[in-house]
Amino acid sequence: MYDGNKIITGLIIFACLVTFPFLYNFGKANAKPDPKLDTPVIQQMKEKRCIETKEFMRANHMQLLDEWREAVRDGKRVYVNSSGESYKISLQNTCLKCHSNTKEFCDECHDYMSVKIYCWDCHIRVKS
């Protein structure tokens, strides 16, 4: 190998450049989000519960919202939860009635997960 030193030096520089962002951010994890549930409507509720369990909503809220598109597309306007209770399918009148603090509730988790939400492409954004 005629230029072995130059090749090895180049590989070392390349490895440093590629690993720098990982090494620079090592141990600097973002704090876990803590969604705020202190809206006036929630504070006035005697029994604080959503249309489904907290665990279900954390894991499946996007799938639920995708299913709720049937309200517009197919005219299905009522959602029956796992307990058999019926709710009106409406982002603004069901979900955001209680979770009106979108900046502290929705945006906090979506920003943490780097998820771009597109709800407000069609819906009017509620002022929080």
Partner chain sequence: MSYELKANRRQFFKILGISALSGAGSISSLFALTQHSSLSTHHLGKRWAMVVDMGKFKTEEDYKRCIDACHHIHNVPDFGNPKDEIKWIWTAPYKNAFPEQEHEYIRDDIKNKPFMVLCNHCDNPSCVRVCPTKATFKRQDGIVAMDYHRCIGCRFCMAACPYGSRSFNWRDPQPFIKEKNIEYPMRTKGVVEKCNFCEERLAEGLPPACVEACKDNKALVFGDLNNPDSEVRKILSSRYAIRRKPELGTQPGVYYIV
Second form
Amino acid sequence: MYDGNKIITGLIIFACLVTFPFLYNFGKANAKPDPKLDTPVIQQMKEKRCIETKEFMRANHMQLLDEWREAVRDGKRVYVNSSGESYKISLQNTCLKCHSNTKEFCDECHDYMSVKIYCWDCHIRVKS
Amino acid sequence: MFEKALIGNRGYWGWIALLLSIALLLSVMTIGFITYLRQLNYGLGITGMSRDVSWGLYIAQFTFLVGVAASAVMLIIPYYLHDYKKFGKIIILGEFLAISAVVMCMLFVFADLGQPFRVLNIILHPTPSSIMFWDMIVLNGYLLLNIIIGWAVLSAERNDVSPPGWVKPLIYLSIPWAISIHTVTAFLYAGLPGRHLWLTAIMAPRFLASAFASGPALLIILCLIVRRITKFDPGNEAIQTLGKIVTYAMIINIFFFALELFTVFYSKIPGHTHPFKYLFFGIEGQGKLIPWMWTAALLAIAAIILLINPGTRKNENILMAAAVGVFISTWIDKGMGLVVGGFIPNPFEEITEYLPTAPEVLITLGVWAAGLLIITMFYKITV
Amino acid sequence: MSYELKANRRQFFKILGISALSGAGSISSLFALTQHSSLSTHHLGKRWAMVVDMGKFKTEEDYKRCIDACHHIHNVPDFGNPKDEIKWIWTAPYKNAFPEQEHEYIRDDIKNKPFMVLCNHCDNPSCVRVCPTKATFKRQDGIVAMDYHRCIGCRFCMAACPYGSRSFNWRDPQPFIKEKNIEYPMRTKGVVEKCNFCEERLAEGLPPACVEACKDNKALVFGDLNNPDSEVRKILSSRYAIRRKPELGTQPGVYYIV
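What I would like now is the form predicted together with the partner chain, since the data block earlier showed the form predicted on its own; can you produce it?
All chains and molecules follow, beginning with the one already shown.
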């Protein structure tokens, strides 16, 4: 093999670089995200539930919010959920009324998943 | 084919000069790009634009360069429709000039967007009522056409065969297409109620006339430079014919401008006279563009005198000077003069002035450097 | 109705003819036609409009009340400099708001009197026509609205608006909003914004914020032009009202009683 040493050295360097993120985090227990629901408004609710089921929201809140963005276009400002209840379509006036703790609720998972959202460029969240 | 961009047959110093200019262009591009990142971070407030003058240097360059791109037809028509063989050597230079001009146009539009990452919304939500939608289509189409044609013609030339048959229809299509890119660009301006400087039916013809002057003028400059620093000779007659094209186009350009002046100042409709007064004389003591506009006017007249006279036109140095004059004159007139002048006075008949800021100029230079680099590469391939 | 049908048919053939002449334009003309019919509001439910009764603006406070109400409710920033300025409703002297109506001998008190100006919510909005993404669009009730999620910041609408009603976010507005209204969003840098006739309040059955702010002297009156019994229609049929730059054919929805 020509230049065998160089090739092997190169391969080792490559392998180190590629596995660096894994090795770096090895053994460190990365805390699972734990979105908090302990806002005053939620505490006071008799039946603690979102506009749809927890499972639905966890899986689909991004699509739902994306659809809600169209409210300003078609003028339909009321969302009817799967059990027929109506909610006003508004991130600030519906979602954030309960989830006022955006740092502990939204950011918790988004940070963990490295999801960068730009909602807060415009939508005001109360400092929590 | 790209390898030809990197190997040369000229002398050592020619090489050095080429490498130095490429290094220079790359550094100007880098500075421009870094400045663009700053703009991305801060917002377009980093420029001199304001609520009243909401388009500036970027859109001015865009408008001017669409003309340069369209002017390739001034070579295509004589060569392909009238079998004017003398353009054989420079036709590909014109084609590549068009490509790099369109690329610069797109970069300038991109630099001007407030939300550049959303640019695909133009395609995701197509809006045929918007002229900008059509401009996007014709510019992209023109770029594609020229890349295909340029590549096919150049490949054939290198293999000493005639271009494949399917290129001809594309070449014929590129003629009306070139006219369309500048017409549609004129329509961006010419259909807006309340912008008196722009609301004129001869905007498109004016654009085309100034394009057919500025594009070939730039080509003359490039040809003379190429001839001086390389062994490539575009041919004296070809350059002289370009000179005649510039002469006619520039005279028509000035004639159209005079037509505007007549309608505006004979009718004396205040709104229509204001932008012209602002540009050339200033209003209420404000007139940052006055020196620029008079430079454009004087250069245009001087260039026409030099070009119209065969004795001076045939002198290569004078031709070069005249071409530079035409280029600068049209660049001012159709760039800053047209775009900024259209916003002054504002809809409230108030004067808000505009001058580009340093970051704005750096970004603009960066885009020009990118365009020149593309031209250099292409010409290196060709020559 | 029948006239309108006829007019539409005539327009259809006219557009068709032009398309045939121009060759490639038939698709575009069809779009133009459909858009035209969807934009026409005369046969539809509501057409919101405003009457500005300038005689009732007497003190500086009368203007300020309306402007502040709007700008506070909509989180309009105050940069304190004209270059970055963003405004939804503001004042301009008569001679600037109505430049083509001005003459040398006009009463001084009128000539320099500040007039309330805002987006005119035109019937034929040129800003909507030029927007390449439909980020600005006309609703069936006549409101020219904006979808800030979609705006790419090309500012074609600012060039197209003959009333200077549009502002651009040249930089991040957030630090320049004094008191944030948490019921309404802000805007991000790089998008255009303007008055929305308080469509978010209309949806709740409330009048626009500026109108409510001056409800004591009724300097601003808001209502439905398609309803002959509405207050705006009553005022327009009894008093002489003008609109800004009527010669442009934009058909503004804001009327002025001088």
